[in-house]
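The chain below stands alone, shown as structure tokens; this is the form predicted alone.
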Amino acid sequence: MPQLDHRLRLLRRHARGWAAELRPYALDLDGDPDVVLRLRDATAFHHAARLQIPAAFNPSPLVLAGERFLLTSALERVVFCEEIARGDLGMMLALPGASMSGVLVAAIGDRAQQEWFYGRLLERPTWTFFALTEPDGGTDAAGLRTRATESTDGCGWHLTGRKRYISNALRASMGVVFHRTGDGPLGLGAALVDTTAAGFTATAVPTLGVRGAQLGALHLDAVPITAEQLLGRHLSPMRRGSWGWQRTFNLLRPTVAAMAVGLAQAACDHVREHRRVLRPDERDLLARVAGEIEGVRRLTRRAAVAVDADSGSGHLASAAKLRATRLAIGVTRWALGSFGPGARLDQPLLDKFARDATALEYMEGTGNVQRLAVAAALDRGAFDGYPGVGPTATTGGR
């Protein structure tokens, strides 16, 4: 597992001290999401709605004991967010700031997309949306509806389609809308739209899981935009499309998984805390969960470094998310196991930790279009010279 440096310690630290200033909220989010707007003042909304802008918009970017932290990187998204996810996974996704959109930006937006994307955030707390999934397709690029159609007088474009389970559909002011411009791999595009827009309307979305996120879909009826707002108008089609979008999901994957990671160890955490009394084959089987949850932990980490290198090897960060995934719904049936029959009734918190686990499959792709990803990857021999993978875990080297 690549070392955590002072640095990285450092924000490790400080973030779980924020994340317990969350927790004692976690139960009353889950029955209002509007509980986050009462928290303005908590270190954590503070930080977040600031984080994950780039140094060249950001010119006061978080510092800790003389260190500067812009979260711009996976691994560093990665060590804040499972720490944060840890106090509550339904807070995490609540918080105001760039999140998902401003992975995206920064990677297929021009300079003035960024400024105005970038800009907007520093004026105040801000939600932001990333609208791609879809009612009939989810997240397959391939089977996308939404349509950008050019104005008929060529002064801009119109964008009308639906998109659902958006997170902070309902408080966010901006976001991305991806779409289609044409058909083929060449006619993938997304836009920045602002929520003001005309024909621009979000519904809320009953969920049992991550309530915080407020998750919403979306209806649009021909919102105009402009020809400035397609992202990544300076880039060729296919890397203002699909290329540019799966690197963007590459670097997102393992802070899914990371967050995946801080709701299982919580979930541990919670049978620490009030099983204080174990059978011997309880502590046993509690030592294997916390070693199984690090193990994880260590894959999500190496996933990080792997696409800061390379955003376009995403092989280890799909694996961390498949992993780190069914690692999360696991400890959290266990930890409810470990209470018996009525533990969804005399443990509400764990209850909660058990349901927003569940939703976890549906962020960054599921669990099938991570395994087709591996698959990929193990046939042309991605994953040779890894431990208990490859030709030789099965062959012994013959």
Second form
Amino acid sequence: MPQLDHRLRLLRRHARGWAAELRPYALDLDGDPDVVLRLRDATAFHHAARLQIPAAFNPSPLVLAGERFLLTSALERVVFCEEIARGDLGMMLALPGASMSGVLVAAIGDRAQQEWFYGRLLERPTWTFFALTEPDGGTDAAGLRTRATESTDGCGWHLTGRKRYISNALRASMGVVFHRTGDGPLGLGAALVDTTAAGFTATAVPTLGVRGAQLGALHLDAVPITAEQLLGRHLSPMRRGSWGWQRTFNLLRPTVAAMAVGLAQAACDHVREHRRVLRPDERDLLARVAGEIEGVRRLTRRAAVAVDADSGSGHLASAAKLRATRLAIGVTRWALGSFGPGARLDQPLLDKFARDATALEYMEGTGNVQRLAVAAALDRGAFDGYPGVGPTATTGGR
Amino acid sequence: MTVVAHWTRPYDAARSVGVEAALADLYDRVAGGALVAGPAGQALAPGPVGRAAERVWPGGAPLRGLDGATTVALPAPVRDADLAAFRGLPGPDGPGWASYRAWLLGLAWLRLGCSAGLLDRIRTHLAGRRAADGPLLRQQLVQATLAEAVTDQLTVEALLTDADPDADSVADLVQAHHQLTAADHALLPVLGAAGFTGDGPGRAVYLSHLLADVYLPAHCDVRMPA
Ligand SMILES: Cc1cc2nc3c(=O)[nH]c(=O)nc-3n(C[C@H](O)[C@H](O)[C@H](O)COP(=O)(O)OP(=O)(O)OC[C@H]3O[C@@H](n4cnc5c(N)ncnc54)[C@H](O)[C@@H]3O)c2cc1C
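Other form of same protein, the form predicted in complex with its partner chain, not the form predicted alone:
What follows is the whole complex; the chain from before opens it.
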């Protein structure tokens, strides 16, 4: 397949139930991103807030039928995220928790930084942000301009710059800010930031889809940070910079692909549920769509297994993200079309799904970025081993 | 007046002012203060028309006597638009389709203007942006996307310029609308997340697609009565 083993099927089954609790609020969240604040009692909310915390810092991990889940592996995250996004992608992106920052902190944070970050998450449901993109460019991450400058008295650092399109920026209480301390690739870094710090301002950036994610623009006006907040000080400049970032993005990419698969599945489910009588040609198309979704789902799981085995191995993840994005966009538009004229007004949930799907193009590297990555991997022979015995989707209870 | 000259205003307004202004112009030209109903009985009208209309175009039915006619909430990202949406109206049928062809033609010009405006904005936006190895506008993947989309726009423009006002089918216009939708879908991602904001160029594109959704028939082969 990779087929899911017993543990992952268990996780999938539970996550599906949690997602079903969120679905009734999907359109409300589209209208008002603060709706998520009123869902604190929802199971997904409460679990998401405490997932992705490694065992060493996690006294009370999620236990389902005697099995422990940390969601620190890409494969577990893929299974979880597909199901929650199948409930609602906007909701998936609006939930509190370690999210993208958690993966970076796990990859390059030192023990004290991890203790601080995970400790805050364990105190109460906490939103985090991950601020890489700047107004002048998101794709060219190495060209970022936000500066961390050391105070003249040597007593700390200041962050100055602007970030844009940052998920959960307004509701987060901490996160990471990517910056540079000097010119060139070795001057790149990331810092843990508390959003109550002086000079930190977040304003809303309204979007056409995934409006629950409540994107924001950050204005960092000499935000004071201590040297202890600079992530990965124990690592070489390369390891805490582009090398570490690349691995983090590789680990995150299958998750975005899984969200796309979940969204495509949601649109397909909607057609099945609301178009009871299908013409033979429509039935045929539905079957093809279902097959297409399954293919991308399997590719996504393979990609997750590959990055779990080697976080430097992101080419399958690029392929999965590329195809999954096209899938979600295509399937949501097909679903709308299958309801005929006027579907956007008559089927507001499907209209929302189609708007949400377009967000996937930009998350975790645009389509062109993935195309270039896949082409480069092809060029260096990274796919030469395929088809072959692929990785299997078992987790061994990590 | 040539076909093109007739539709210059909605095209220009959509290209450089906005979809709401262009739609107001199109409504003035075609429907004379009535709501224009699409094949599913929906209408998307400029706010002032929505508030004052007494009739439904193309059939001319009085709005007041219609049982099932109701307003519909606009989707969240455009709920602040000065537009009104309705459902439960009598859509075009029989002889109405001949007049409806004119509406689809005008709407295609509006949507072409909107798509051309998107390309204008992309060129301006990308002019100031860089990839790691040079200007974004010089990246071949970007250039390929722009070239394909402008070719679609040119095809639609050619078709609309010489559109036969008395044709007995709307197939050519439905095809033109679908081609515009595809061109927009290809173009919008080139803006990056700037095309995804609720107040950026993607908003006009979304409204254009909402109009297409309300007004395009499900099939190309709607035949007008002889
Ligand atoms: C819903 C959503 C959530 C997001 N959340 C976050 C977040 O939490 N944190 C964060 O930091 N960012 C976030 N982003 C921003 C996202 O990461 C960026 O939008 C993305 O990286 C692209 O950057 P950009 O928008 O500046 O586009 P640009 O980089 O300006 O790209 C514009 C276009 O040029 C193309 N392009 C760029 N370089 C090349 C090249 N070399 N060759 C060919 N084509 C190229 C791109 O594919 C794109 O089509 C989010 C965006 C969205 C829509």
